[in-house]
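Take a look at this one chain, the form predicted on its own, written out in C-alpha cells.
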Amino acid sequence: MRVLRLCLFAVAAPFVVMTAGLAVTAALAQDYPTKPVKIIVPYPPAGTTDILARLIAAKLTVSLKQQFIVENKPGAGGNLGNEVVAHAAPDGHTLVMSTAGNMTINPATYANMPVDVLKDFAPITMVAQVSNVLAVHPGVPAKNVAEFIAWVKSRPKQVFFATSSPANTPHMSGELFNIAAGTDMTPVHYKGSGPALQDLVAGQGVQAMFDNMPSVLPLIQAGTLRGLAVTAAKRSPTMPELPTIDESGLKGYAVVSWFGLFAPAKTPAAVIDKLHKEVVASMSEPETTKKLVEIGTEPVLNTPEEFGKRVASEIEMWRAVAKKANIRIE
C-alpha cells in the first residue's frame, strides 16, 4: 500500500507543480499592468512608428488602466532602442514599437548586431503597414514601370535613386528593383525622407525614389512628382490609381514597411496575450482604421506565432538581397 501511494503521488506531484504555475501565470496576467508601461520608439518623434505608438499608448491606457508612454530612443538605424528592450525586465512593462527595418533589414545588413532579434524579443502582432512607392522626378520621360525600366537602362550607371537611409525599406526597395528588373540603379543615402525628397523635387542629382507613402503622397498629389507605382503586393486604398510593381511586369516583387509590437523574451505569455488581445481590440475599432489609411497606412493584426515566422521569413529574405547587392554596415 505504502509503494501505491508514493507511485500516486510521483505521479500527481508535477501536475500540482504545473497547476500552480498556470494560477501564478493567470494572476500575473490578471493584475498587469501593475505600473506605468513605456514604449520605446527606436526613432526620432513626428515619424510614422512614433504616430502608431502614440496611437495605441493613448488606448492602451485607456483600456488597461494604467498609463503607457511613449520614448524616443533613436540611434544607429533603429539599434539603439532595440537594444534598451532587449536588456530591460521582462515583465511587459517595458515595450518597443519597431519596423521591418530594424527587426528584418539591420540583422542581414550589419556586420555586428548589439541583439538577436529572434532570441531577445517576443512578438506582440503587427500594427500596419504601408508601401513604399516608385516616385520619379516629373522631368524622368517614363510614365510607368516598364517605360522607366527602358529608360533606367538606355542610361546606364547614370540613373540615381534618393533613400532616407542605407539598409531601410527605401534603398532596399531600390535594390530588389535593381535585382529583378536587371537595372544599374545606383543609391544616394541621405539622413532622412526630408533631405532626399527635398533634392528629388528639385531634380538635384536624383531622379526617383522608394518612400514610404505617408511621406511622398502630398507631393505626388502636388503634382510635384510623379508616382508609377507601389511596392506592396497589391494596391493601396490610400492610392488605388498607381499599379503595384509586381502587376507592372516585375512578378513576386513585394515590400512592405510594417510596424510592430514586441516585448522582451521571456515575458510571461499570459502579458503578451493580454496585450495582443488589447491591442488587436483598439486597432480594429472603426475610427482608428479610417485614421490609418487617411494616412497612408494599413492595418494588419496578426498572432504572436504569425509575426514570429514573419520575422524570421523576412531575415532570410533580405539576406540573400543583401548578398547579390553587396550590401554590408559595419
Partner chain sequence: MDVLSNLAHGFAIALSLQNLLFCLLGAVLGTLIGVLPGIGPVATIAMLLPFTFTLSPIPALIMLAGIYYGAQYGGSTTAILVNMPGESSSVVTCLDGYQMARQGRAGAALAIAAIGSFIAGCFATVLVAVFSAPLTSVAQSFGAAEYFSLMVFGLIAAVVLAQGSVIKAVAMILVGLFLGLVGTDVNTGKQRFTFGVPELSDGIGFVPIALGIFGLAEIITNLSKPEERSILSQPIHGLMPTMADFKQAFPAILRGTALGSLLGVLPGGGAVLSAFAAYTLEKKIAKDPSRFGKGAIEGVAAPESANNAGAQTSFIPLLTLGIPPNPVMALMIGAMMIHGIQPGPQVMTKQPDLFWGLVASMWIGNLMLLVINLPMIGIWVRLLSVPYRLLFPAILLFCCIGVYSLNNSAFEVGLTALFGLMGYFFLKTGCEGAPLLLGFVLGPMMEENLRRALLLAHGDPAVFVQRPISLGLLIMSALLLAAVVLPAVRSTREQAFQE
Given for the second form:
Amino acid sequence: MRVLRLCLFAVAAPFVVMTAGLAVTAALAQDYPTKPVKIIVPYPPAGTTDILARLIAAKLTVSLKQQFIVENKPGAGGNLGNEVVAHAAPDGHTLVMSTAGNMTINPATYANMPVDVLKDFAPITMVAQVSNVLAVHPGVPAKNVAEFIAWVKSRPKQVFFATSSPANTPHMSGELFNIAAGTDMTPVHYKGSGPALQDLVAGQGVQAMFDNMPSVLPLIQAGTLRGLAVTAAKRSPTMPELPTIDESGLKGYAVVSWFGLFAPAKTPAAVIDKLHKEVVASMSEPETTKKLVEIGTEPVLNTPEEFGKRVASEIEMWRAVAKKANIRIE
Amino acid sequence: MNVDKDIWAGLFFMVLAMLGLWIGADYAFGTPARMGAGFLPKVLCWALLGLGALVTLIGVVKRGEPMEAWAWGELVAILDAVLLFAAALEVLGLEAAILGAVLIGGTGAPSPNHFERVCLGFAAFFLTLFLLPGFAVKIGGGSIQMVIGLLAVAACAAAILSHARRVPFGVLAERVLLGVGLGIVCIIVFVDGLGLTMKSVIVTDAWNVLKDAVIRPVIRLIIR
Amino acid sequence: MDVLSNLAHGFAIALSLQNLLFCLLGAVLGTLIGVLPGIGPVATIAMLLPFTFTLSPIPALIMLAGIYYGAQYGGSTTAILVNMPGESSSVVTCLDGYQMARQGRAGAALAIAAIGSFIAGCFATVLVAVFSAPLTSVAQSFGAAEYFSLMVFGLIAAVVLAQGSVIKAVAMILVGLFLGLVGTDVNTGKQRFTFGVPELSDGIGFVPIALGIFGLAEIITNLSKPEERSILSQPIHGLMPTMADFKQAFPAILRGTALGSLLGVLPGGGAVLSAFAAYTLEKKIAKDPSRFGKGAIEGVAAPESANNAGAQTSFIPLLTLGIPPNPVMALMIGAMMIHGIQPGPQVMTKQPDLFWGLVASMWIGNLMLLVINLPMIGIWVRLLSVPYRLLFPAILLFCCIGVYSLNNSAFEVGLTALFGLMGYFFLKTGCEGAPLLLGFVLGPMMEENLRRALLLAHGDPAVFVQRPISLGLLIMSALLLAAVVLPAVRSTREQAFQE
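After the form predicted on its own, can we look at the form predicted in complex with its partner chain?
Below is the whole assembly, all chains and molecules, this chain first.
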C-alpha cells in the first residue's frame, strides 16, 4: 500500500498547483468562458429545439473562442434536462435550451415539478418562436375557423383532435380553443407529431390537429391537409395567407411555442449579459433569419427581463387553462 | 440448491407480478372508452401471476433439472465493472471510468494476468483519446485532462504492478480497495475547475464535504 | 418505361464523383455506428446535420440516407460475433448468428447477412421507385385498430422465437410487456413504475435491456467456463458460405425481403416487426424447426434481409407524403427543409434530380456496403480467435460506452448491470430473452393503439372485428396461436402418458 500512496502523491502534486492557478482565472467574468460550455437540450436529437441549439452552439463556438457542446438530456417532458441545469454550477458553463412547453406548461400541469422555473433559472434570451397551426383533414367541410366551430358543435363528442404529446403547446392550443369557442373536441395523444399526422392525413379517426408550423407546413402546401388558422397573435411570415384564430373571432387567443436560452439562477449578471449580446448578434444575421423563416420558425429575441416576465405570465395563463380543462400530469 | 429451475422462474414471475400490482395499486383503471393508466398493468400482472403459479406448479410436479450453480465471482466482477463505470463516469471522467471498468472487470478472467490487464487499460485509454476525441471532450475535458488522465493511468499501472507481485488478485476485498485507490487518484487529480458537472445535489454536497474536510487541508499541507 | 428513363436519370446523378463519395462516406459511417452499440443513426445524423448545411441538398441527403441503411448493415456484426444486439432489429440475428459464430461459421453468417441485405436492398429500391403510390395507400388503410391487431399478431409470433417451454415463453413476453410499461403513459402523462427516478420517465431504453440480457449475461457465462479460451467452440472453417448454405439461405432471403418490404411501409413499428416476422415465418415453414436457435443459416438470412428491405421501404411515406415514420426520417425531413426542399408528393415532380438520384444512390450504396463488408469479414472472424480473456474487457467497455452515449445517462449504464443480473438468472432458469425483448418493443405500441382505437370508437370493442384488415390479422393470430399451442399440448400429454 505504501507504493500506491506514494504514487498518488507523486501524481497529484503538480496538478494541484496547476488547478489552483486555473481556479483563480475562472473567477473573472470577462474571461468567460474559461472551459467548454454545455448547452443541454431537454429533448431527443432532431426537432426544432435541438436544431436551434446546434445552430447557436456552432456560432458561439466561433465568436467566444470556446467549445460549445450540445448535449441531449431527454426525459419527463423536458423536466429532466431542466433539473440538471438548475442544479449545475451557476458559472455560465452549463446552459439549457428550453421551450414554452417545459418552462410554462409543465409548471401548470405537473403534479410534481422537480424545479421551480421562476426561482431556479436566469433567462438569457428568447431565440425563436413557432406558431401552431390548426389543420384539418381535407374531408372536413369547414373552410375557416367559424365554419369549423359550427361543424364541431353540430357533432357533439364526435370530433377528435390529434396531439403530439399531452401537455405541450399544440395540446394546450386545442384545450384553449375548446374553452374559447365552447367546443368539446377530445384530444387523442400520440408519440410525436409524425404518427399523429399520419393518422390525420389518412383520415383514421382524428379530424383535426394543432401542430407546430414546421411539421404541417409541407402537408398544407401539398394540399394533403387544410390549414385553417395560426394560433399566434400575428400572422406568420412563412404563411401570411393563413388568418390568426384571434382575427377569426376568438378575441385574445394567442399561443406560440417559443424556444429560449436559460442559465442556472445566480449566474453572474456579467456572464448573462455577455451571452445575451453574443446570441442576439449571431441570431440577427440575415442569412440565419432567412433560413429559419423558410422552415416556419421566426427568430424572436428579447432581453432577460422581458423574457422572465413573459415566462411568469404564461405560467399563470396555463394554470387557468389546466384548471378549466382538468389537465393534471402525475 | 436442489430446487427445480422452473420453480425459481415461476417464483420470479410471481414476485414481479405482485410487485407490479402493489406499486400500481392506485393507477386508475378507467372505462373502455377512456382506459386509465392502470388498465394494462393490472391485466398484465394478474396474467403474469397466474402463469408464474403455473410454471411453479409444473416445476413441483415434473421435478426436472435443478438450477445450475451460479458463477458468483465472474458475476460480481462484470456487474461491478459496469456499475463502477456508471458511478465514475460523470464524477471522475471517462478515463477513470474506463480504467476502473477494465481493471475490475478483468478480475473475472479465468487466469488473470496483470501485465496483460494493465496493457489493456492503456490500450483502451489511448483508443478513447485518439478514436473518440469528440467524446472525450464531451465528457468535460481538454488537453489538460488528457495529460492528467495519462499520468493517472501510469500511476495506477505502477501501483497495480507493484501490488500484484505479492498478493494474488480475485478477492473481493482487494477489488474494492483497488476501486477506492483509483477513486482517490482521480478525485485529487480532478480538483475544482476541471470540468466537473455534478449529477445531483446529493453528489455535490458529498463532494463539498469531502473537499472541505479532506482535500483542501491536504492541498494546503502540500503547498506549505 | 417512364420509370426506366427516370432511373437512368437518377443513376446519372448518383454516379457523379461527388455524390459517389458522399454515398461511400455515409455507408462507411453507417457501418461503423452500426457496429458500435448505442451510437445509433439518430444521434449521428443529428450531429452531422449542421455539417450538411454547407453541402448542396443532393449529396447531403445521399450521405444521410447512407448512414441510415449502413447502420442496418453494421448492426448485425456485433449480434453475430459477440451476441450483442445493438438495435431491436438485430435481436433475432443473435439467436442463430451467434450460434453459427461459435461453430466457427461466423464468416458464413456475416457473408449471408451482407448478401441477404444486398438482395433485399436491390429489391426494395425497385419497390420504392415503382410502387410508392400503391404502397402508400396500403399504409394509410392502417388505423389504430389495425395496428393493435398487428401487434397482437407480433406478440403471438414471439412465442415461436422460443425453443423451450411455451408457457415460460409466454411469461417472458408478459415480463417484456411489463418492462415496456415503465415510464410516462402516453394517454394521461401518468408516470408508471418510475419510482420517482426522472431517467425512467421516458421508459427503459431498449439498448440497456438488450445489452444486459444478451451481452453481459453471455460474458459472465463464457467466463465461468474455464475450458473456453475463446468464443469458438469449434475451429473456424471457411470465410464464405458454401453452396449448400446458399441453397438453404436463398429462398429465405427472398421471403424475408418480401415480408420486410411490406411491413417497412407501415410507419407505426412495421420495420421493427419485420425481422421478427421473417424469423418466425422461416421457423414455421422449416422442415426441421429444431435446427433454429442452433445455427440455422436461414435464421440469419431471413431477418437480415427483412430488416434491410424494411429500412428502405420506410422511405416511402417520407417521399410520398412528407410524413416521417421514425426519428431518422424526421431528421431527413429537417435536412430537406433546411435546404429549402418541401418534402411531400411534389418532390417527385418538382425535384426529379433529388428523388431519382436518392433512389439510385440507395442501390449504389447497397453495392458499396457489400464491397466494404465482404473483405471485412476476414478481420471480424480473426477477432474471434483472440483469447477471450483479452476480448471480453473490450466487449465490456463497448457495452458501457455504447449505453452511455445513447442518452448521456450514467443511470442507464447502471440499469444495464441490473439487466445483466436478470439475464444471467434467466439463463440459469431456462427462460429465453428473445420473447421478452419482443414483448418489450411491441408492448407500448400495442397499449397505445388499443386505447386509441377504443377512445375513437367510444369504447366499443367491436371495432377490432368490424374493420376487415384488423379482423384478418386477428384470425391469423388465432391460427398461429393454435399452431404454436397444439403441438406443445400434445407433447406434454405424450410425456404424461409415458409416465
